[in-house]
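For reference, the chain that follows is the form predicted on its own, supplied as structure tokens.
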Amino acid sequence: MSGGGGGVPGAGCSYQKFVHFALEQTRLRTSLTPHPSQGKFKSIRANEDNTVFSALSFTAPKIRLLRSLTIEQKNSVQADLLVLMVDMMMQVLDFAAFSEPEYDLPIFCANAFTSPARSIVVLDLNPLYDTTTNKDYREKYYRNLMPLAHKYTELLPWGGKITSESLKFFSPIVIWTILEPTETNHGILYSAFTDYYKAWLELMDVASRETGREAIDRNREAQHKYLTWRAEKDPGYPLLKKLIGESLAKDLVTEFLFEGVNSLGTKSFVDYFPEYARDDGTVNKKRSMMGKSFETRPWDAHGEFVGYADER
């Protein structure tokens, strides 16, 4: 393939090569021990035998689960008996890291799914609190980071209309783009993604612990709404079931990918999003339902929050 051709990036620009760097810098500054999760998930297999999963968790002093999955599904050729692999049909990541409760630290979260016709790529230091209203939590952990969003939102451009119900969990600096899947756009991807990891790193390295029994418990809540909602709304999960099968995708979204919606925390989806509760109590699934659609970024460029100027 040639370096700025188009089609699916095949084996030398898998999403492999994003974790293994991301374990690589996390190891250099603090010690890793597999997760209980990775047990039970690290050799799951597909029902299709050109899909393979990879699947990774771990712990550290202060971060409570570092995780990632990827899915990758080759097309395969018939020829003299002999199966061959081609180019890649579907790649997918899914990679998080989640401090302990002890400290209030940003999210790390990398989404990216690419088919042959594009990637659709979210990369976020996603907040705990929400950063409109809680501008001291925004000036903490955002503001140093906004030149390194203005050069990667110019290279990785907006990616469409987002409702404001997704829009309370992300950060002024997320990456929310739409990209042909060509090895130049994820050559820009993968330093993105290096690029919003070591900040994360550099942000875990001098973060201060809290002792304050309020302060934890408001951070744990503040992770299992994150996780409550991830749970109930990601959207990977009809591919997931169509891969695995519907029991092992639920356990995989609850006690891998989202683990600690059932431990951080005891209350209900609708007990966090109550606009989201039918009459019979259960939930509404329907995907977006309330809010403005933003088009444009909603944050200029000092992360102050612009989306609703022009209703002035």
The other form holds:
Amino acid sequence: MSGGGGGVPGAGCSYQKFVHFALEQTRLRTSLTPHPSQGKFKSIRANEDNTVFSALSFTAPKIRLLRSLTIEQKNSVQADLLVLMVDMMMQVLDFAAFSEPEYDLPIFCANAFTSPARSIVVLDLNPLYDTTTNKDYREKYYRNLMPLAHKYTELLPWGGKITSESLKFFSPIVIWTILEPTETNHGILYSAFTDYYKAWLELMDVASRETGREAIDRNREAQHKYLTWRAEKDPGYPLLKKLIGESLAKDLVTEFLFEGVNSLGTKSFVDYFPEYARDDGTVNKKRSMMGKSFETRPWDAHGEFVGYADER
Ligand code: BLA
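After the form predicted on its own, can we look at the form predicted in complex with biliverdine IX alpha?
The complete assembly is shown below, putting the previous chain first.
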């Protein structure tokens, strides 16, 4: 059997299937065109031979950027009962979809980091506008999606304390969970991914184009703020640096994963997040200024925010 060392179950638990599903479903509804960023990153190679990167990016009507990165790190091939088996040491999925600024659509966000010990997962339709302070936005997009969140609250339970700053980028239907990397959990995650992605596609299908200059500018800036946050503070960055080196990791983050961070707006990280400004004007390297909080799910069944920072 594979996984003698308790490794992540093998090929059956790949995240490739997630990507195939999403692209297939998207193609049923719209036509995908390769994004210019695909050229440089499609055949990105890791420092180690056992680690494979797959990067794909597209645009489509209404969709500014649909991009996917998977990383698979395999253990050395073993002969076992005459069958060559491969242990997965690490699997990563980073899948996101960003609309054109003419639409205020949430950002589809699926991130999973799986090691033999556990899977760290964030799956969400990240709101363009903070749903605690923008009730209209919450009503518009999440009211009808609350049943989706309820479907998974027990199967994919809240992952415990989390970087507090992240919460502003999450919606009331977010799945934030830490799982044992079993085939069963992988199956549940696949089901949640497909449900959430189909929900996003449906929103995309019916979204109507904003025509007012001000509204479009506001959407663009909100997306730029999100990109700026993630390009600077994404938890995956140290690992990317280790796998492909600092310079390529930086390019991957700014030109592929969070493409638009250098073109959708001109504000800097500390313009958006002044609490990170150090006296000399540089960005504080800490991931979080507030620390971790929210031991339990901080939204109620109606999507109302019920978490308070003082519960830390
Ligand atoms: C950990 N990734 C995490 C954590 C979160 C996320 C919440 C737990 C640590 C924490 O509380 O910050 C993901 N955080 C997000 C997402 C948003 C956010 C999606 O704010 C969106 C707004 N993860 C990846 C990729 C890699 C990766 C591509 O998505 C690697 C290439 C790795 N994530 C990774 C690792 C950890 C992690 C190694 C654990 C280490 C750590 O906590 O620093």
